[in-house]
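A lone chain, given as structure tokens: the form predicted alone.
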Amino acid sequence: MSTLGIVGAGHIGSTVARLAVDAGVDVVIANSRDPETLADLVADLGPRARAATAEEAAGAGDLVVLTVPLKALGDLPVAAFEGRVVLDTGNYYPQRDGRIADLDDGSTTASELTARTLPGARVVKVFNNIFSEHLGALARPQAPAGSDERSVLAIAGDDASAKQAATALLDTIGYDVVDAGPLSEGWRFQPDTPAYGLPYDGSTDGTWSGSTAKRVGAEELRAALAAATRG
């Protein structure tokens, strides 16, 4: 791929942008404000990055990383995502997003809600269960796929070709993939599950730390996904 759109310039969005430009991918990135507010970020990222509106970023490439709070889904330029593969990093945090009944009762998942909001897009859930500093530290783009140097990330999605596109991007930036199944299984690596956050944390006392990162292989992540229970 030549260009990656990123809608959302927070910790995950800016980290993915850095990994992408370092791997030779052009990035068009947007936030909820004016593109001018991203001047410092794109200057730091270098000539492969430019700031844009959310509509422009969504239309810039076939793949779009969407990293916005669930409460902001209603503000998205829905038509701009038509036909795109959308890599959804979203999680449900009631203290931030407010209560969402369909998520509280387990009748749907966060990324299924995103897919419902963007009916013309093919949504893949990814990047939602890893701390941004760990995401940046564990990338191994020069290591061969399947090697002992690489960590894995979980994906979930309903479209096989979209998952293939997500897998190709992850390979480019230095990660392997464990396929967790359809979007309806995305809850297996949401907050408060064994696959969320801590597998990648290298601290010795069992607490979450951004200063250390630990490689996670496919077997370990599959075990964490299998251990998940739905409350």
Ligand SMILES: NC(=O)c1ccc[n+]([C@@H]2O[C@H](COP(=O)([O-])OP(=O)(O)OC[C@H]3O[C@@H](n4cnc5c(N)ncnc54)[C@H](OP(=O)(O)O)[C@@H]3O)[C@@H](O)[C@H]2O)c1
Second form
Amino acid sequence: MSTLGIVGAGHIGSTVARLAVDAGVDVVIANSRDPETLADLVADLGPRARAATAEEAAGAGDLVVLTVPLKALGDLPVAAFEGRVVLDTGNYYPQRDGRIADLDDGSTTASELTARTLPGARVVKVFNNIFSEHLGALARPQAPAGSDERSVLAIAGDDASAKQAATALLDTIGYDVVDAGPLSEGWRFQPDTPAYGLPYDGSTDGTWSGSTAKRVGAEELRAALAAATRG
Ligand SMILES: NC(=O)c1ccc[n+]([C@@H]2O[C@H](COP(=O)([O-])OP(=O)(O)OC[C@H]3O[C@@H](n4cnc5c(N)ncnc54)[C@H](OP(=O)(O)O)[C@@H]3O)[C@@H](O)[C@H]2O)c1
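Having gone through the form predicted alone, I am curious about the other one (the form predicted in complex with the named molecule); can you provide its structure?
Expanding to the full complex; the earlier chain stays at the top.
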């Protein structure tokens, strides 16, 4: 792939941008404000990165990483996502996003909500169960796919070709993939599941930032996905 759109330039968006640029992929990245506010980030990322509006970033390539708080879904430029493969990192945190009844009662999942919001897009849930610092630390782009050096991330989605495109991007930036099934199974790696805590190797001070990253293999991830229960 040549260009990756990234809507959301926070912890995950900037980390994915760094991994993509380092792997030779051009990125067009946006936050909710004037692209000028991302001048420092794109300067740090180098010539492969460009800041844009969310509309431009969503339309920049076939793939777009959507990495904003769930509460921002209603503010997105929906038409710009038409026909795109959308890699959705969104997790539901009621304390941040407010209560969403359809998620509280388990009748849908966070990425199904994204898919409903962006009806012209093919949504793949990914990057949801890994802390941004660990996402940067565990990437092994030079290691062969399937090797013991690679860590594995879960994906979920309803469209096979979209999942193939997501898998190809993950391979480029240095991750293998376990397919957790359709979007409706995405709850298996949402917060408070065994898979959610998997890439963490303890914490020195009880916080995420005090934790270290742990490589996760395919069998370990499959077992965690299978062990998940819906609260
Ligand atoms: N942090 C993690 O390690 C982690 C791990 C896995 C999944 N997640 C999930 O991934 C999502 C993003 O998390 P994060 O930690 O990266 O968030 P974050 O650091 O708070 O960054 C959020 C980004 O989204 C942008 N944004 C908000 N509304 C927008 C809109 N309408 N259009 C365009 N951009 C918009 C913000 O821009 P402004 O600065 O202009 O507001 C900011 O750049 C969340 O759902 C989170 O739960 C996070």
